[in-house]
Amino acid sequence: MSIAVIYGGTRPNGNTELLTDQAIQALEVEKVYLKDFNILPIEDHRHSESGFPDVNDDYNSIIDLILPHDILIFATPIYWYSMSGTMKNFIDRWSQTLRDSKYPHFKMTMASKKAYVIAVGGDNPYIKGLPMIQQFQHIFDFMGTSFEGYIIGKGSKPGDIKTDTAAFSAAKQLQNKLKGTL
């Protein structure tokens, strides 16, 4: 088993990857920042006849990265109530992988992955950011891909998150839990 992480966030060393990192500790694992990435927004051409076209951007890279991959983290802070834009930018031009021939069997492959969220977030997240992992759940359950669970933790200034006892105790969890499969 083999796992990669997505990081959606922008600032380095922010609470979501400080959080993330704890998970993977000791773990050998993809990362994958999004923001190192260019990668444009899609464009709707679901319906057009001739279909998307090619974008010249980094996002099939991204896809290449993370498809040989068993196990999938998607790591986000939490803006204003959902994943943060470069995340949902990100997981939008899935309509467009999903008819790309390069990627036939795009759907396929991340049926067999199970998928994570690792997400932190200062308005009362706990609550607050649970439509946020209930709209990852309507993603994995389109694209077949089992959710394994989630972790939330409240963080809004840099360093934050490292008083929040318990996602950090639900982080070491997941690491154990990581560790078994692998």
Second form
Protein chains: 4
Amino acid sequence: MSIAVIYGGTRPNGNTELLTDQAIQALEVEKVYLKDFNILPIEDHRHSESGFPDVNDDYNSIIDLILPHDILIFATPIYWYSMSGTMKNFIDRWSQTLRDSKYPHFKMTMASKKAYVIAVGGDNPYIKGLPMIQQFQHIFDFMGTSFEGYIIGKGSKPGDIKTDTAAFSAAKQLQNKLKGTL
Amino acid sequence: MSIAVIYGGTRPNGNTELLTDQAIQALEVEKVYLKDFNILPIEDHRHSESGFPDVNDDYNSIIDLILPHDILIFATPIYWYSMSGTMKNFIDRWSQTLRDSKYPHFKMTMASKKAYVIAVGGDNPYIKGLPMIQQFQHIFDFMGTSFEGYIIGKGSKPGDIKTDTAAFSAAKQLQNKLKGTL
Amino acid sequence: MSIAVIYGGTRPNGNTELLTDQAIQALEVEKVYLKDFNILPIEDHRHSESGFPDVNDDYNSIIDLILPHDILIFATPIYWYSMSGTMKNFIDRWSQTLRDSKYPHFKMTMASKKAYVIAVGGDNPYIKGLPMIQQFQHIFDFMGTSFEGYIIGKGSKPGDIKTDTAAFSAAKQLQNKLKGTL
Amino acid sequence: MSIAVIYGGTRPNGNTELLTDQAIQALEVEKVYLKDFNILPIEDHRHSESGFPDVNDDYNSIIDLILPHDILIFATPIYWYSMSGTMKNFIDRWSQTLRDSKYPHFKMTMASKKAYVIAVGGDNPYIKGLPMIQQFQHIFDFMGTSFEGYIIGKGSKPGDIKTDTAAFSAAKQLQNKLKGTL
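Would you mind generating the form predicted together with a further copy of the same chain now that we have the form predicted on its own?
Everything in the complex follows now, all chains and molecules, and the chain you saw is the first one.
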């Protein structure tokens, strides 16, 4: 079993990353920082006769990075009560990969994975972040991915998250669980 | 009173646009197609000493287009159970505008507006689109914008939406309401 | 095809009932007013060795009234952002019926039905009523019942609902749809 | 500071109670088991000329038990994806107390309190229990009560909850927090 973390944040060592660090401490993980990749928004060609044209960006290289792993951790700051636009653009593009002959087993592969979400927000994230959690459930349901758990933390200024002992305790629990499965 | 429609879709004459057409029929509106603009993802510098650096893209020109209007209609296809990544990137950038000395009254101006959401999705949008509606409420609450209503339609293939008579009827109702306020 | 309406309200001719009247106008329906029945709260004996004891109240007679019908409309005022306690107690008791040898086909029968929800609330029901709609979806998913649609109306004082033209228009649409299926 | 726990379950030593035990261990709390009281469903007389008639049941005695306390813990099993009908009936009756001259300061008193929710369900409660959490937020927002946190646990058969180490860890965290405030 191996783990990839997909970071949606735009700040180095942001609160979401700090909280995730606790969950993956001492574990070997593939870290994917979406902000370091060029990801174009999807253009919806699901119903175009010629299908999706090739896109000249880094998206496929991210897919190549995560597909080999059994466990995916989506680590995103909560921007405006949802995942970052960067992470949303990444997920939107799955619609293309689902129809991409270069990835004939994309859905089946994703369906074999376990997923976690770690998210940190500043404005009552324990409540206002819940629609995002529901959306991740819908996303994983569609792909057949097993949504194994989520942690919501509260933080706004850099380092804020360190005072969220409940979130850190949950991350520690997750670390134990991940260790047990590796 | 004047109206701007902010389109988040990527397909010309997509289902969301067709449904929105019914709502704005015979009304004068400013149409803003986000796909025609270059909108970079936000980089979170809320807590950087030097603040947000200027960004070289088209984002500000969109803000300039919509700020003069009293009513904003956010028209987005439902991609992966939420607004399109393009629209999300647009909204994420508001965090920058809120701190931009070129827009000192951004929040106050947004707080004077009324907002509507029109969204079309393919996978049980009447239920699976609800978290997105809740997120728009949180967004508008933060800005002080009055969330006046939303219409969810069902459609996937081009033109599908035309068979959603309930959504079209709701759009017709909205048209009457908008006419009454102009 | 035949229709039963299950009313959760406690006020004669309440707003929910008025809105529902529009949806079922000129249709033959079985009207079940839960307030006219004595429904005891469930006592959870799912895991008792002896199972659920018989309960001396009117609950089973309601089940007998609704089971013959193909379409169930759950018409409830929104009390405290959810269905009325009366309707909740009614649904809670399904856990007992699912294990009741007098109703060996309860789940299978419910799974063959179509369901609608009509709900009226006073405090921004279009948004604050959405968690309740999601709960109904979960309930119907569990039973296998097809959740065909919902209408949310706004009203507090008696008759208020009459000014919610959008809700009435949606009820009229539903009426047409119901007519078409009978 | 003092604490009251309001139990919505119907099973002695049910999973919700076991999880709550961890949160309140070694703390002095007032325990209120709703199942031991007769609580009639509300009859909506908010708009009757003569107002709400007196109701001959135990509801007021529950209000008298909880009002003196600073912290209220709502501990409910998740029945059909929401609080138990018993707890719902209890909360529905608040509409009456808000207009009851015997409790002229009901809302103001509730607005001074802090609230927690502890809930255990069997069917993916971490996701399917979220609409209930949102409803509690709406309820507390209306009353002005501060919603300080919630714990969702998974369990169905008696004692199941003991295997939910993440929930127990969260309950332990809550216990520490409660201790700190007493």
